[in-house]
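Next up: just one chain, as structure tokens, the form predicted alone.
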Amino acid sequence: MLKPKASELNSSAAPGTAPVAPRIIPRSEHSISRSGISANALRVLYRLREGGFQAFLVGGCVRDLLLGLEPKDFDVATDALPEEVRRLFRNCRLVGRRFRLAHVFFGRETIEVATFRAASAPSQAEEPIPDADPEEGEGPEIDEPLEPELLEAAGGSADGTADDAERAVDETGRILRDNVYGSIDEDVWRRDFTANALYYNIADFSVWDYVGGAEDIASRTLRLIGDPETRYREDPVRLLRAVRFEAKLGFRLDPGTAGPIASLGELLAGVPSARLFEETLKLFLYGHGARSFETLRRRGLLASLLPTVEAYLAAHPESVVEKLLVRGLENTDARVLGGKPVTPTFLFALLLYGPIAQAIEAAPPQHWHELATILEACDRAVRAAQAQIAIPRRFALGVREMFSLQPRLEHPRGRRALRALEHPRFRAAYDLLLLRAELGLAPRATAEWWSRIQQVPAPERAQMADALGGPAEPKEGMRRGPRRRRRRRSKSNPA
């Protein structure tokens, strides 16, 4: 017999509520099989158990296994302290300042191990780690890796050192730091959504459900644990997580969870900009970017995350720029689902297309295609976005290069056009040109010419370039500049 359903307990209780007994779902009554769990995650779970500790899979991986999806990562929760985890695994490194975590490395796969925490401690997904997303695993292949310094800017620590202060909260109720360990009965109350608060026990393969998460997964409902406004104020990034899970999973937001979102968007202004950069990548580069964009606008959060983008779209409803943005996000989603690499540079070129176009069009028309005008517009749009999101320098420079290449791609001239093929940003700029041509913002014939020239052998490329006319490239061995005059030696100074 099962214990009382978690929904009959108090799934809306505030964190810190007195412990309640979980509903324990035996192996015979759920669909999770060890065959669907990473072999490395099983190694971690079994070694923790052999060491005398409790060991559970927890969070998004349990949710996805119950949904029949393949998890991208596997998180472990235990009563072992981080230092005890490190003693069990030589391939372990401790990370984090807001809350110390153990990362156990198996080649390219990282299993994150968190000690049970007291109520309201920040969740694993609330402290970004470079090149790893605690909720989504490694995620899509990003062909431009992220900088380690983003970790420090977001409140993490690359060497795993911890702050002395155990708990700190700002004036809005946002948790700044919470280094208090707890039990599994306390750990559940600091998790954000019921669907992410299920624990898979390696001891007997049962699922522990304190808050009705299994029922909410079955009904595809996203529900915050505790009072929604309080939980959003504790960590405003939960606003974006609600949007992301709604878009990714197709879940329906519980009315109580959805209600405060639009009115609390201004709280995102207090979130470190590096964390918002990480959340932006999770929203748009994990295969559900087009749905995330629609959901952000519908929930009123795009104005808080990217105010200049929302302002442009609001001033130009259903414009060709909006269609370009949506189509570009759909193309990016297709690449992710097809296992192809994606780049934050292209993402921000899409998101900032409207503000960049607006800045260009503010100049006299005769200057629109001038390089200086385009670069100044890119810089202005990126600076405005960086007021909220810490866009790393090389992605900002990549956006400039993509846009500065557009006039060269629209007007190829002789064999000089061949040099554009060797530019590091050519592929991203070419993809943007294709997208613009599809929507009538660039000549379709020119886009087709660039598509053909990439497919033909080198001799035929030269013929295609010659057929364009324009200045030819110097032949091999010919001088590229004016002949230098030799200096006559003075008789008095033969040296």
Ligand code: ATP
Second form
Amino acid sequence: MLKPKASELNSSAAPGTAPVAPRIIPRSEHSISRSGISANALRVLYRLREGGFQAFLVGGCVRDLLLGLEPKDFDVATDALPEEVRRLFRNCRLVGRRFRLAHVFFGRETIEVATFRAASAPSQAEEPIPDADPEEGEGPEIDEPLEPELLEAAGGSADGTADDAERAVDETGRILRDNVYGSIDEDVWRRDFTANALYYNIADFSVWDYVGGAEDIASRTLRLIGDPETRYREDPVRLLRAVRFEAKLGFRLDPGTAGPIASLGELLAGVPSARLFEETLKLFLYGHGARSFETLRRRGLLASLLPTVEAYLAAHPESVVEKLLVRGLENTDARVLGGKPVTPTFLFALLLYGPIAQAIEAAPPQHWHELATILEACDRAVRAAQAQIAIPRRFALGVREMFSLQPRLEHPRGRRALRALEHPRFRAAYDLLLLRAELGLAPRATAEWWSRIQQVPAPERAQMADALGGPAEPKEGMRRGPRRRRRRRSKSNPA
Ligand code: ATP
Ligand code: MG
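Now that you have shown the form predicted alone, what about the form predicted together with ligand ATP?
In what comes next, the whole complex appears, and the chain from above leads the way.
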């Protein structure tokens, strides 16, 4: 039996959009070579093609390949329906509700295969969050997996099966109730920026360009497809994506694309907080966090994403907290680029440092070092951030632990100090201590002591701890005087 293809189900262009022929750039006129494409993505493309379907690489991977960058992930677009994709790949599962996507798994790499989206299809905003577990995906190694309930909250299906009952499909997999799958010339108008709307055709290695994306990439311009304000209103996450691509790629924003950003920031309030959590990680944990931070502030979006953070920074221009935050983001970028793991816990400790310090300082000074004060300050700052961003509980708990370890690290007491080394958050807390010491917010000698003790063998560790002189007698040079009489209290306080 002849299988209906998505392009046959729905062959008209977007409403109000006259069908446009793509500019087809032959292999000889572009720089994308198959050697730059993941072997697994190539497998998927070839298998689809052998199955009689169209198969294109699309989106950020095509953009990055043209720029000579290594793509973060490879997305495939096809006229095969999701059920048809599933039949071609054993290692595949379908996710999503009205619009289904196929995830094809190869060990740690997942190739996302999307059927061309029709003009009437739900937008990307309603799609599941791509990676159930970023440990399995490409990109930076994040040392804590995301929770399945986050995916559900963002409109995704954690196991890809929850919504089968809602859907009516015929035996070929064609969706009877929805008309969500279309052709490539409809799909292209649903994409965000021209640079993200190029298709690499595995049939002849040409690049299809409907929107002038190749020229925009060549001139390093980021331009929304269509009317910018309409496109931002359709999906306000595009505001953050514009900032992210500006920061990550160093592209110039087209004036029409840049213009509405600051005035539309408040639309982010209507975006599901689970999606904003994902976008926050993409802004800050992929090697360009410091630039994302600068760009977010310059474009006026930090005020919408993290209002308390922006308020703190605006009230304390060029503060030491801002320096700490930027330096911490730079360190995180360096870790990502060096292939080291990074964690949302440390990121949120950095971002929320100002609001946490402010909450601590709102208490009478004699309570600043008390655990209850520190924990209450962390909870307050996290709660405020959670109005926008769904910070999963274990990262929120991690932030509390990092801050509550600070006084213990600043005042190591005899062998009890060694126990801090075993604490699951020791590493993150120590990194924070180092940053604070660099900026004069914690004693340098103590930070160095902790650096040293991690390098020496166990017996020497005990000696170092004993040399502190027992619980009441820190070693000379580390002694900071009885706490109640310490004058420069703010030094050992987070801010
Ligand atoms: P990255 O390098 O971060 O992966 P990307 O452009 O590939 O960048 P993805 O989130 O992986 O971003 O999305 C893949 C493609 O899907 C985009 O290039 C774009 O064509 C389309 N897309 C993603 N999100 C949206 C959106 N919110 N609105 C319109 N199109 C989108
Ligand atoms: Mg991508």
